[in-house]
Every structure is written in structure tokens, then in C-alpha cells.
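Just the one chain here, the form predicted on its own, laid out as C-alpha cells.
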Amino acid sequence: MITDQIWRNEEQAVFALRALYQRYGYVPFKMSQFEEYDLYVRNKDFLVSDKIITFSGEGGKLMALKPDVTLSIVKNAPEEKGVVQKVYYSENVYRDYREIMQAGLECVGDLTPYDIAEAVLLAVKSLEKLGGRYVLDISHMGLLAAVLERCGFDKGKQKQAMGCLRQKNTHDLKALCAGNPEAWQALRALSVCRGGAEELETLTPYLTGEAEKRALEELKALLGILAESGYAEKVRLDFSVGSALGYYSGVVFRGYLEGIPESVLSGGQYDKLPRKMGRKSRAIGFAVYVDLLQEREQEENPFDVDTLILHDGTVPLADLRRAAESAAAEGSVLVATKAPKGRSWKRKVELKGGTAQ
């Protein structure tokens, strides 16, 4: 079964993710390798990196190698009451002067609570498809923003508080709340909240504003759906998961795989981006950083190939085929007459006249 297998390369992972998204009615989105630079300049606050590779296009128009896929999807999404566009993609993006392979999905339009829950559920299922042990950390930017606003923090303090929450730095967070015990109690409760849905009850006494209560109910409903789907043990609350307040507006999440030190999946609800682009749509999506899977593969198997079969050119073809098929049943195999330079192998078999040495 796919869920019992750890995918060994990027192509297999992308294939499995595409199949998953198609089963839920998502359609492929394909974009050009480049986009008008102006699109990224006008929305640079929503980009992960501001290091964009540019060049002059036809007629002198400044173009850019795409550093992002989401902006193009939102720009081209139709706006109609009751209509939601659900697309998935697998694209190379160019960020920090590197080519990065990522896959993911975006759900844009007149979103319902189901659409949001489905996107988060697909994030968990994506981690499951990639194999191995995994966890999805969940937070809610709308809740955090409402608490910070009620605390009376200006934009500077809000940014500092978000930094403390991301770093789980309760010492500096307490200093930031000096003279404001109500703010400290609420932010401390958020900073130490980590675990399953039951942890939400510990927050109830500290979330007194209407916007905070609504966000809390959204989280409860979402975690309930994930639990009913059998993923209660794979999801945990963690309010250190967050981003700039100007981007995400609702639930946010990051996914981790055992053996990889950084998140391989990230996403959330980002209604503020369509609004900034003059649209009425709401949106949620996530990206899977497929290139990071190579780190796990290298850690699990530091060799380029499991078995190297060397032959002297006199071995009958049928014998070589049998030896190769036998080795391939146990792992990867390379057949050659000479050991290749720059390659490594776990096991070497030498065949001469059909006899293993």
C-alpha cells in the first residue's frame, strides 16, 4: 500500500500527491516559468523571499522567474457567489537564487467551513502519503491577532509578541507585557498550549473577546473533523506556528516528517491576499517542499545504489538479467563493466563467465 511505503524520490512523491488531490476534485494548475515582475512587487509582503530573479521580456517588460505559485492562482481565480476553484500544482519555483520543487493545492473563492476543513485534512493526508512518522502542527492567526489587539499592542509590539511566541520565549514575552497582567495571562496560556483538542479548554478562561471566541470555536470544529477522520494523534495545537500578521487570517499549519529537521509542508487560510489584490475571494492552501525529501532518503540510505554488479563482458545476458532482477527485488541495482567514479554502493558483486566472485 502507498501509505506503508516511504517514497524514495521526488517523482514518486509528486505522483502520489497528485492522485490524492484528484480524488477530492482538485484540477491541475499549470503556469509559465515566469510572470510579470510587477505582480510580485505589488505583493512582496506575501512572498517568502524578496530575492527575485528578473530579466527583460518582449517589449522591454520586466519579467521574473516565478518565486511563488499562489499569487498567480489567486490572480486568475474566478469570482462568483457560491463558486470555489480547487486546484493543485507541482512546480519549480525560484527562491533565494535556488530552484525548489514544490507541490500543493489552493482553494480560492466563496469558501465554506467544509472547504477549509477539507484543505487541512488533505494536508494531513499528504504527510501520510509521504510515508513514515509525521505530525501536523496547527495554530490560528485570527485568534492570535484578536488577542494581540485586545492587549492594546501597537504594530511594533505585535511583531515582537509574535516573535516571542514563535521562539517560545516566555521570558521576553512577560517583559513585553509589563504592567498588563491580562495580556500576560492570555499570551502565556497560548505559548504553553501544546497538544490535542483537549488543550483548547485550558484557553477558554483567557479568550474573552468575541473574535477570539469565534476563532476558538473554528479550531474546535476543525480538530473534531480531523479526529473523526482518524487523525487525532497526528495533529497537535502549537501557537508557535505563525507568520506575519499581514498574510494569514485563519488556521495555519506546518507538517513534519521524521528524519527531516524542518517543516516539509506549510500553509493556511490567507484571505488578506485576495483582499489586497482587490478581490472578494477567500483562500486556503498549502505547499509541500518535495526537495526536502532527499534529506530523509540520504539519511536512511547514504549509498547511491544498494548493489553494484560488475561483469567482465563474457557473462551470458540471461545470467546478468537474473542477477540484476534478484538484486532489484531487494533494492536499487547498477550493472556495469567498471566501477563508476563518484558513486557509492552498499554491496558489490563481480560476475565472470556467469560466476559470482
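Positions refer to the first chain, counted from 1. If you superpose the two forms and keep the largest set of C-alpha atoms that fall within 1.5 Å, you have the rigid core. Keep in mind that this is a model prediction, so the values were computed, not measured. Compared with the form predicted in complex with its partner chain:
- L17 is not among the residues whose C-alpha shifts by 2 Å or more between the two forms once the rigid core is aligned; its shift stays under 2 Å.
- In a rigid-core overlay of the protein, G57 has its C-alpha displaced by under 2 Å between the two forms.
- Positional change of L320 between the two forms reaches 2 Å or more at the C-alpha, relative to the superposed core.
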Contents of the next structure:
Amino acid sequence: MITDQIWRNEEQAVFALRALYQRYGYVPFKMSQFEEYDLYVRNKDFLVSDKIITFSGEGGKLMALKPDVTLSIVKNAPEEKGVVQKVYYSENVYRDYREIMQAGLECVGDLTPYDIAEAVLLAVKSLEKLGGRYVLDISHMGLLAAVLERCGFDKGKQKQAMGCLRQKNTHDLKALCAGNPEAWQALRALSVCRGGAEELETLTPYLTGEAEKRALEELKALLGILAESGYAEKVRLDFSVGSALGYYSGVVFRGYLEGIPESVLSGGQYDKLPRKMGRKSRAIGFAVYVDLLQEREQEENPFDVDTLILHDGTVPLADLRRAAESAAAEGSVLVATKAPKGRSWKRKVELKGGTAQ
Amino acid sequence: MNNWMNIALPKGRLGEKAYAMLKNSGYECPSIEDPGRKLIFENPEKRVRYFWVKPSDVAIYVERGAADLGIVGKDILLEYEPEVYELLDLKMGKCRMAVAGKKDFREPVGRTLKVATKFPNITRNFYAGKCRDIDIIHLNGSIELAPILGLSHVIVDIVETGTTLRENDLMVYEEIVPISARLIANVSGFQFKYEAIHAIRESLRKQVEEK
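Complement to the form predicted on its own: the form predicted in complex with its partner chain:
Below is the whole assembly, all chains and molecules, this chain first.
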């Protein structure tokens, strides 16, 4: 009998997510534990952490214990016109000598706007599946890159501005924009922006470039779709989302669950990665950091075991077996000669010389 | 725990001043003003909970979600680079992060510069920007001693008035960054307590501007 109490939060989540992705036509992707280290070094900027565990494989080839799943999927993305590959995974990845359970999906190939909207929708639905209050913050890297470019910032300043946006730090952002009122107005509007589709109107006067307008249109369409599915209140425009400008090229998002101090889901459109690998395909995907669900309190059985059977070592085996079997039929049982330290039980049965007392 | 506002304050004068501002914002907690050894103070009516922590630990409490909000020096944020939102410059506890050395100090060109500091990350980033080869000596206190005893060429430390430096025949050579207290928020708490956090930020912002 498998009850909810046996599955830990994160295990239940993985099953729920797999079922969800499969329902939308995503197929499972199983990757090997090891991948050539070279793949990760070439795409170092794409990885969350550069602390990769390596081994020397056959023929002295340097192998890595997989720190990431996305790169392996993109490497094999289809290039044919009109073809899109939709895969999901739930795998352990390894970073900083830690094993991290991660689930997620990637949609790669000749993406249409529908594929992008569907992936974002699945991100919201993933959060919904995990239960409790949730929020998905949405931003657009293409938009941010275009604004920073128009501000005339060099690479160093762009990086600083992105840092300020990420931390919602308007005071340092203001100092950075000294003498450039146009940049300050646009970046300030982005930095304080937080809300639903109505915020797009507030932003429009400050975002004047062609690429910026295009990005706003994309966001508008996307928020429209999400609202139609009933998630208008669950998604927020928030431009603090977005790591380094690195690989993300379009919409980016990050999901939060109440009670978990960091984001549990993050992803976005990353066309630059396949392009860097010399492929024509485009890509969108996200990861759910399932292991963070351990942070959530789970209703726990106040007892470690239901029945503790203590015996003195002289009880015939057959009697012990019978007592243990009948107790196990009703709940959990532990047979011992001495009560274990630091554990609790609902009921204690002591057996001596073959008779219960 | 959920609909409470948890605020981590740095022990000391800065924390007391920050509490006064939060009190003005409508988050008073009378019990905090009683002397004693208690660490946590609650006002159930306002659903606010304050706790005093070591100043350098504030960012950890906030990053890990034990506190929704915190008051912390920019030096700590630069040193530990926590994933938090930095919502406001409170413009108090002002000082600067600077390079200081002996009055007769001459930069040892062509040699590795030995730098003593409590802030290895800030130091590393600062000199990396200059492509200067340095040797960081990580100390936990009395940094000023290092150049006097020849342990290091210079120090990277917080300078408030410069009195300690002057009394030890040291002087500031280069300013790295100005420092002041900041209001920080946990990234997830911000999502779910947005209205309250936004109101606190706006109230504090007004108080800072009126000063």
C-alpha cells in the first residue's frame, strides 16, 4: 500500500510534473550520467555554476558528471523547417559536489509563437501542480538588451545596469545613469515595474526603439494568452528576472512558491545557445528545482513506528514472526530487543519466553 | 509565520536608527525598547517580528528567508553578493571602502602587492579591475596593524572618520566605493508580501528624503 506519507514532497512533485508534460506531447529524455567535459567548457556562460566534477574517461578523455541537461538536448536539436522537438526530463545533476534533483522541459527546433506561449503556460501550470500560493515573474531579455544598447552603455556599464535591475536597486541605477536622463527614465520604468498586462501601457512611452516595441508586443500577446487560461493574477511583469545577458534572447521567467526562499523554477528563450553551437534552431525551456521542495513543511507522522515489539531473545522465531506480521498488517512495526534511542512509537508490545505480557 | 513581517536588524547604533525609521512607518514594537537579553521581539497587533543579529549575518537571514526584510551595510552586500533585492539606500551609517597605507608608502611597482583585509572579495574584484597582481591576507580585526608591522603593503578597509588611520600614521590612498545602509528583501518573500514591503519602502524613502 503506497500512501502519500511515503512519497516525499519532491518525489510527488516529479510524478505530477511528468504527467503534466506528457499530456502536452513532451516525451521523456534520458541522458547518460557522463558527458564530455568539452561541451560544458565551450558553453560555460550558460551554466549556473562552473564547479563541475570531472573524471578522466577512456583514452584520457576528460568527462564530466552532468551539471546540466539543457546543453545535451540542444546539441541534438532538429534543424528541419517546421520541426520542433519537445522533451522533458527529471534527472539528478551535479554541482559543487552536490546531487540536485531537477525536472524540466526543453522545446527546440523551428519554434512558432505558439510553442513559446505553451512553454510559459506549462511553467505556470508546473507551479500550480506544486501547490500553495505561487507567482511567475516574466521579463524579456531582448527588450533589456535593446534598451541598454540604445542607452549607449558599454559592456561594463551594461553589466552593472543588469545587476541593478536584478536587485531592484534604483538608487545605484540612478547614479549609473547620471547625465543620461533618457536612459534613467527607461531603466527606472523597467526597474519599478511590477504588475500585470496593465503595466505594459506604463512602459510604452519610455521604450521607443524598434526592437523594444517588438518585445513589448510579444509580452502583450503572451500575457493575453496567460490571462485567457485564467492565470492573469499569477503572472507578474518584473524585470529583475534575468541572469547575465549571456544566452537568453527572448522571454525569461522565474517562479516562486510561498514558503520557499528562492525561486523554484527558471527558464526562458535561449536562441543564442543553438546559434553558438552552429545550429539554426531556436529554443525555450525551463527547469524546476525540485529539491527545494524539501524546504516545505510536510505533515509528518508523530511516531516513527506504529508498533514496537520488544523481545528478550528467548522468544521462538515462529512467535516473533506471527506477532510482527499481524502488527505489520495494521501499520509499521519494529522488532528489537532494546527500545531504540530517540525514536517514538504508538504502541509497545513486550514478548518474553513466547508469551505476550 | 507566514503573514508576519520578519525583519532582521543589525545589532548596534545602525540597527537602532533603522528601527526608529520602521517605527515611524507604522511597524512599532514596544517590547524591543525594553533592555534585556531577548533576541526576538513581536508585536502581534501589527504582525511584525524583529530580531537582532550580527551585522554581517543580516544578509544570510534575508537570503535564506528567515527574515523578509533586513538592514545591512553595502560593504556586506559587496563582499558576500547575496541573492536579495536591494530596495533602498537609507543614506545612514555612511562611510567608504578604501585602500590605505603608511604615510610614506610607495607602491611597490613590479612586485606583488600585499593587501590585508576583512573583505577579500571586494579586494579581489577591485584589483582584478586594474589587472594588478595581489596577495590577499585575510584578517579578522585590527587591520591597521598589518602595514605598520610590514605584514602587508596596504589595507582595504572601511573608513568612517579616518581617526584610527591618522592615529596610526596611516592614510587613505584610494577610495573604492562609498558605503551606506541598505534595505534588503528576500526575493521570494517580496512576491507574496509585495503590498506591505512596497509600503515600507515608500515610507522609508520619504523619511530618507526629508532628512
